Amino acid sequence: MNKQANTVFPINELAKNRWSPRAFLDKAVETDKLISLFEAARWSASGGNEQPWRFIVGQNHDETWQNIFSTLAEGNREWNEHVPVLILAVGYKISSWDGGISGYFQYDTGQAVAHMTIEAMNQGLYVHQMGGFSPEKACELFDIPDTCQPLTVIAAGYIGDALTLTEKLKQRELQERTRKTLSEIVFSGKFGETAPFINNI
């Protein structure tokens, strides 16, 4: 299914077809392509090279993968059924430079996730995000420690069929990618003012 990014100017491809799918086949992720994105989290960029960013994987319906799953909101469970990769994504908040909580943990678990779902791309993969999920849960179940916060679930595989999912999130699923535009997001001398740049696009 083709949902590319109609852009305004170019960008890479792998960032040009990213999205976030709910059909996803109910196969099984090759060992080193799954490998390959926590690769690319691990070289992320990070405040004071911290690495706060920390994962937790269920495969194909294992035990880590129900636990997982069984965090997530009834929404998302909906189509998480035939999901093989379940990842719960999770960020060690001390900083190491002073011992307090830090000010990043959370952007650069981010900005990790980020990379691997370009990385994801690259290896003919999908993932989907989600915030709907209960962190409180997810804490009891994999006994995370108080100096870490479960930050969002990661659904990973290969794109499946639209037509398999509810005429709900059918819909969902086929309706048209949008984004703000330049000029709503890009500012210079104030906040929300345009970047002249942009205004001579």
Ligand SMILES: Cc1cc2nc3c(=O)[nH]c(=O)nc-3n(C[C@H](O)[C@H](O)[C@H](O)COP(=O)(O)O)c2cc1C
The other form holds:
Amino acid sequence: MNKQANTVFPINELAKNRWSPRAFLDKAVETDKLISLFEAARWSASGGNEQPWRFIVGQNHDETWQNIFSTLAEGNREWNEHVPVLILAVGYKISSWDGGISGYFQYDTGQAVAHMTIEAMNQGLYVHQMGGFSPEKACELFDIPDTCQPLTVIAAGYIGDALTLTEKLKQRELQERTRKTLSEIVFSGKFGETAPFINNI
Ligand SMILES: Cc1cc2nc3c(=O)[nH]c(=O)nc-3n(C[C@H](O)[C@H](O)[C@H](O)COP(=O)(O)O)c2cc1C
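Return the structure block for the form predicted in complex with the ligand; the form predicted on its own was the one displayed.
Everything in the complex follows now, all chains and molecules, and the chain you saw is the first one.
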């Protein structure tokens, strides 16, 4: 299925073709491709180069996969049963700068996952991030220390056929992708004032 972004201006092909599917093939992901996802995340930028991202990876219904799966909200479990790779993204909270809580660990970890998402496209894979999971349960199951915070679960694999989904999920899968306009998000002068170069086009 093609849910290419209907861009008003040209962007790179990987970003244009990226979207978050719910139908994945029940097919293992090759190790070298999987490693590239983490390599891309590793080379992401971060505040003070603190690299606060950590990842716990489960594959093909192994014990780690089952534990990550068990943390998912019901609505997410519904479509993750056949996803070959589940990744728990964890942020390390403490700043080495002053030992306090970093102001950037969530931002940085999200950015690393964004890099992973684009690399997935480069490897012929798709990812779907999820906030619908229990961080408390994840901490318990994986002995995650207080210095860290589970942030998202990421489904990864080859894209599957939307027709294999339940009726309700199929509707969501086929839904049109929408975005705010550039004039709503790009400002200059004061916050909320659309940048003239956006307005003039
Ligand atoms: C932080 C975050 C949390 C999300 N949580 C969920 C979730 O729990 N379940 C789900 O089905 N999708 C989830 N999504 C996917 C979004 O719904 C999706 O990215 C958004 O609708 C835009 O669609 P697109 O990624 O296909 O462009 C999440 C995405 C992000 C970035």
